[in-house]
Amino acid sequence: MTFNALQAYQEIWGALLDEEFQEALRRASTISQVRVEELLAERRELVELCREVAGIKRRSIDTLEELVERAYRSLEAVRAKPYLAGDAEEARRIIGGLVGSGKLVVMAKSMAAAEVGLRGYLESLGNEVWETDLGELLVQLEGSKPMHTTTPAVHMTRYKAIKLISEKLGVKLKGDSVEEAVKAVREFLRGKIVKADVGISGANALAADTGAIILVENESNIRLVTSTPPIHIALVPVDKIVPTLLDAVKVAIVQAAYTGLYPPTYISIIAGPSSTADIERVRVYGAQGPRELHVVLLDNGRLKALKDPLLKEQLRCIRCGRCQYECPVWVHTANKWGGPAYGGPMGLVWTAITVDPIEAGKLSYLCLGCGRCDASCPVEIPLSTILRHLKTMASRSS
């Protein structure tokens, strides 16, 4: 996937000037920081655990390439099918293969899916895809991408997003009530999951030793499109995988506290297709879930970044975007400043090992060096000093 360090400059300075795009940046980052500070400061088990799963990454990124390994055995003896695709192409490649055309598919949120482009291919090959996160609905009825790792339509005030439903979905809705809204959303997509063929998820966390995938979320969707339809096809980059499913779980908790969720509504543990062996206790697959479980290990760069003592530490990362709303840029440009998929202090780097270093440094002069960003991260990631790697990279290229 190519990028242009210019284009986003001037995608910047159109979003600076976009007065409505400022106002739910606003009110959306001082939500969240007041939301997520009470939360921490009312359970400091929290703080404790997200201690534990700094070193439980940091562990796991030592051991990366053998964890990849262990969780292609794990996944094929729960009976899920493995691939590992080595860039966006091969793993659109892969699910291209597995879908087909003229098939109805529904996504669950994934910035991973973002990475790849893996929507826009999709339809490319003759399928109906629909987003099931409203957040990722109202940006793919945008065409937009996503504006923040865990709320993908964080820049738009209700009266956007009540807009794009009612003229891009075709529903009449009065006045500006949001339950309304999100009313009309649930019925029109209920309507697409139970007809879909594929279901599409990301994932939060993947445990080597089981082939277990964990998804948290809050709205069910997730839950929906990985249990309907008969395909379920996850896609998860290699970083994601840790030794254990003890350990995918508390990555999973960690992550939904520092967005503000806290306890998570739904936390999903999957390995393998459905089963029963209710009849003579003889094993079939394909019950009332999916009858088959195809896992897509995304590399794009992140076995390279290995080799970089700093690109490296990013691959900790667990996509919280905590460190996004702390960022005094990223409260004024959103994902505008960023890259293709990934946006902020932690998206910059993102986009330096999945698409262009040199290009995601251009971008990194806009930085501040405040060290917000670091002091907010959850599993201490020095997030400022990658960004002066970056900035050093991109200026002796010129």
Second form
Amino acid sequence: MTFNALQAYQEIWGALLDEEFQEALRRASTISQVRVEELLAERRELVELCREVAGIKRRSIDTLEELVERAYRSLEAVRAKPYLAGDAEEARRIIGGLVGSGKLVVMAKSMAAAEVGLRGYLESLGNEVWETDLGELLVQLEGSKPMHTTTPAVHMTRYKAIKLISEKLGVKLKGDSVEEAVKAVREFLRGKIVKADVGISGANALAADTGAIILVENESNIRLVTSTPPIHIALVPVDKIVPTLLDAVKVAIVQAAYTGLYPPTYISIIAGPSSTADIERVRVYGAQGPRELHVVLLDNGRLKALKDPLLKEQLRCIRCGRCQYECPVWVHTANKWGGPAYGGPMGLVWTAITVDPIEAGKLSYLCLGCGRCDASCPVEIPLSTILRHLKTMASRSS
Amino acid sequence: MLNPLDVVKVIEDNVRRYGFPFPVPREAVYSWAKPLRLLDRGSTMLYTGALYQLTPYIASIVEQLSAIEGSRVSGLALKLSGILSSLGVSRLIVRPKGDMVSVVERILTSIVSLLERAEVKVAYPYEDDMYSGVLLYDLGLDELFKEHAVKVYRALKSRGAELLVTVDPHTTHIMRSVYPRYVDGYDLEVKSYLEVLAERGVRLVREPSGGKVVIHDPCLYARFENVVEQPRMLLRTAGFDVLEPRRSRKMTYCCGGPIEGLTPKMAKMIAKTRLEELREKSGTIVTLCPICYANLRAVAEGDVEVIDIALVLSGAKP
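Complement to the form predicted alone: the form predicted in complex with its partner chain:
First the chain shown before, then all remaining chains and molecules of the complex.
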């Protein structure tokens, strides 16, 4: 995937002039900031837990290559089928090969899928593909990209969202009721999920000791997507691997809390395909859940980033998107200030790692260097320092 | 929208040529100090890094960039900014914002008199009160920044400096936390005048009427240099009731200033958000940084007053 910083700057300019976009972002960012601030003030144990998670992630990244190998073996041990994709193209090819064509595919929201351009690729193979996270579905219907890591349709007002649902899904929605819209989408997606051939998810964390994938959510679409179709494919960036199952759960709790979701409505632990041995102790795969679980471990520049002392720090990121909501620039641009998938403080660095450091560096000039992202990151990533580093890389290249 | 890469290029060229991000007469940096007859050598040295003095020029340039930025729809303006670099920006500089020049002079003079009241005698390097290069660092222009920093350091050392007393957060941060990483053998101690005043105990004239003011923490003081309590303490000592905006101290909110040269429009949007938040607490907003001052003032309307802390503390409040 490629992108061009100047093109992004033009889109940013458009966003600045779009009052509806600005209004939606202003509302969402204020609500999010206040919610997380109150949550952390009330539950000091979460602040403690995030320090612990920062330590877990530090140690994981220090031994990442070894953890990838351990995770691979553990996945095999629980009868999941592991793959290692070196780059986005390889990930698309592996998953495309597993899905084939003419299938109905349902997806749980995944930034890794956006990173490799998975939905578009599967559609190009002749599959019908649906996003099942409401925000991500809206992004799909709009034909844009996720505008925030955990709340992809943050840039839309209710009017825009309802209009999209009515027009693109052919559902008749009256008035501006969000409840009606959610109900209509639920009915529409249920019809797809029950018939789907393949469910695709990302992961919040992967435990190297057990091969267990952790997924945290509030909609329950991930539960349905990962358990209803006969085949589940998980696309997991290698930086999500941590040593133990307990570590992985801690990561998910902190990730949810820093997006303002606490307690998390659902945390799924998935270690291998569904099975039963209830008849004569004969193990049969595919009881009520999927009979096959494929886990694609995605490198795409991450292992190379280990060699750059500053980019390496980014690999601790748990994708809570806190730095986006706290950034004075991002709250006017959303992920338009970013690459093909990721945006904002952490997103520019992820773009540098997974796509192109020079183009990401050119976009980094908009960073104020104010350090609010540094101060709000639960895993203590020095984001503003890394963004300055990207500026240096860009200026040296020109 | 302007092409940030063009703007960066222009700044780089100007620093090479003039020692400043844009052409300014050298005298504009130190003429304020002439009437004060400060010693031009000494171990305790007031170093402004020219940021306050540059602010009236920056404000004027931003106004002009703003007109260019908004004059065309996105694509065209991006190309248009090519013209900007061929002009070398020098043509853009007409004159500094006049009223701001006198405000800046009063601020700097007040800082010297506050230091005197705290029994701190400072020398001043006049022609060697060079630009610190802060923008070069912020834009990641590391090689040029290093070159520039070495020159500044040598000039200050040649005047006998041991302790630098700085007047704004950007210069404080760059001289205290960044220079040591770029200049071999760097041995200057750096303190903001607010830290010096708080430490030495300055005799402040208590404002009899006092009144409520809201404090706007600059990002670098609050998050990088731990200058948070000192200004509050000083303002309280001067008889003011210091109110906190929703986002303050370590989680303070930027004024938008650092990107005003790249996208004046967005910088203004950020400043507006902040101004509204500050205004909820008080119509008198105290700033600690010239960039914050200029940006918040540019969007202040009606009965909102933005005022630099040095003027508040010295009782020179207009």
